[in-house]
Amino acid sequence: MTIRRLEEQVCRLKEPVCQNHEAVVIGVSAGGMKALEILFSRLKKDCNLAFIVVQHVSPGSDEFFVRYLNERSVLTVKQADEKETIKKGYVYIAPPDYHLLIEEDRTFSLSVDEKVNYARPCIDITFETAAFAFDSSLIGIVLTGANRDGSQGLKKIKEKGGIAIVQDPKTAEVPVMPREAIHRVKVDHILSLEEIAVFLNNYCRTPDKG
């Protein structure tokens, strides 16, 4: 589906079918960095959700993707921290070589347990705990990767009720992490990183006042 499509589409609705939803998690790995600059630097500031976004890096990595990030994203860029509240309106990065969890109160926790699927931070654990705490009013996104972190993750996203969406394999710089999650859930949506903007954008914007 185009993007021009996408956009037909959502106009043709009375009403964004996001509108209950209240939080994004995002799982990507290797060729994540590009592709995380092109989905935050086309959403726009009233797109009224909170972002947690779990990235393969190295345990040494410093805050420079962070700031990247923060300077081409109109919404505010930070790395998660201990017992934080989850805030619309902020994309919270998982710190290197930290499991990242969200609480029922939706509040982070850091842990550093155990690798899972060989990385910490582990996108299906981030993905699991969201998907408690946040229930039918969470939108699962998994791109670009090269394994198959973040699909067990994303069928509970779906089992609780939340919304799956893969970026297109076709589209991403590693499509090993898309595919497996295609095969493995029954996914909503599967569109390239400037469709997945122009659903996020359309579906889950701050309700007009009047």
The other form holds:
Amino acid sequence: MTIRRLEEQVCRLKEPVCQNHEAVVIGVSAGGMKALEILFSRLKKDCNLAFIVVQHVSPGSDEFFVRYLNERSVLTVKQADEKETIKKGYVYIAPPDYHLLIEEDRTFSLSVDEKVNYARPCIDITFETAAFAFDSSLIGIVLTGANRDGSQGLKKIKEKGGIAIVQDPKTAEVPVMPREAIHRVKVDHILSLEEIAVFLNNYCRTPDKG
Amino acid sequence: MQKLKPETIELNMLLEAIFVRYGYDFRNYAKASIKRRVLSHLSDAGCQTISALQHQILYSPQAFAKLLFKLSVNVTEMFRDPDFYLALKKEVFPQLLKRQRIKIWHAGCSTGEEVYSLAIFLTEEGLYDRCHLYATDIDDHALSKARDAIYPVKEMKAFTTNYNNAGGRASFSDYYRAKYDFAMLDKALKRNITFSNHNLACDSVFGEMDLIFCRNVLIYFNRELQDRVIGLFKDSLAENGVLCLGSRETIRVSKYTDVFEDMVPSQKIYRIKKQS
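Now show the form predicted in complex with its partner chain, given that the preceding structure was the form predicted on its own.
And the full complex, kicking off with our chain again.
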């Protein structure tokens, strides 16, 4: 499918214009590095959203991938620091071996509580706390992965009136996690990575002046 | 003024009730994490709402004890962050070697895994006999587990990997005896450790420490309480005293930032500056 047709298709989606949306939480596991690169290399500078990414990684991972992603995106990619205020135009990556939580005042906090869904960081924890902090102004996205983390949190995002997007399992490197999310949540969109990028660029860009 | 959500108001009132009724002060904890714990406790307590739980704990100390247990559970492991322990041995231990008596405070020791990690390395570097370790926590239940030094045997594999990566000189299995599903740490590691209850939110200074360990505790506090605790550490450190925080914690945003100099910034090891 050409990008043009893709844009037409996405524009036809009957969606509330998400200029009210403020943040996107993304959960990704196995196959995540490639998926995140495809997504973030396509996002435009005027994409008026804050991105919070929870990727399952091993405890000892260094910041290589954060730097790598930062070089490939026009947005600023960094590890989330505790107490940091969440700002639009930034991509925050959960640090390895900590859960990443969103406070009601839209700052980050970290915890070393027990693993959930065999994972720390756990996607559900970030999604659930983000849903409480951002209510309906949140978009939740579940991408490729080999377990069932994320669907519980995606459900919470829907309950609060946010948008739920899942990567089309047919296009996912590992389809288990997206499939599980689609099975357990009434999701709004099932899209490929390229389509998700188009969706975010079209619907969430800075409003034109004048 | 920021308008609070009803659920947040309920949570704040619960924490206020706990403080007034029982003296435990969770009011300056980071809210998202404590809320998760409270919400997950609701079904165990048979309550529909946080307000119902508040009523229950006000009238039942037994019910409060269960909630307190849930709120203070902390997960820890031996030699968590091996690179930190490598830096500790390389940069901090040589400074300690110059001293005859070494006082160490491990604040928020939970069930003791990291206290014993430190004890093992102090032993291997020939420092242990000169040391006294004060290990404190808010939770008596955790302290009693720490005193026992008995851990599930299934964790020994991960601890062994961490020990090796942290530059352990011996074989980790020399330090414990396995029996059924449990592993008991060598009793000799305990001889210079004193475990006691101390609450960082309201208790006072510990005197003249050469080294303070407080790793992954501050992340559970709000800015205000973080500042209080770092102030407490500042006042508890001896000349050239060293402060070790968790890998994602920093004193660089606190009001006491100027009091400390970097020793190993990547591992969050700081030293108190000389008083001028």
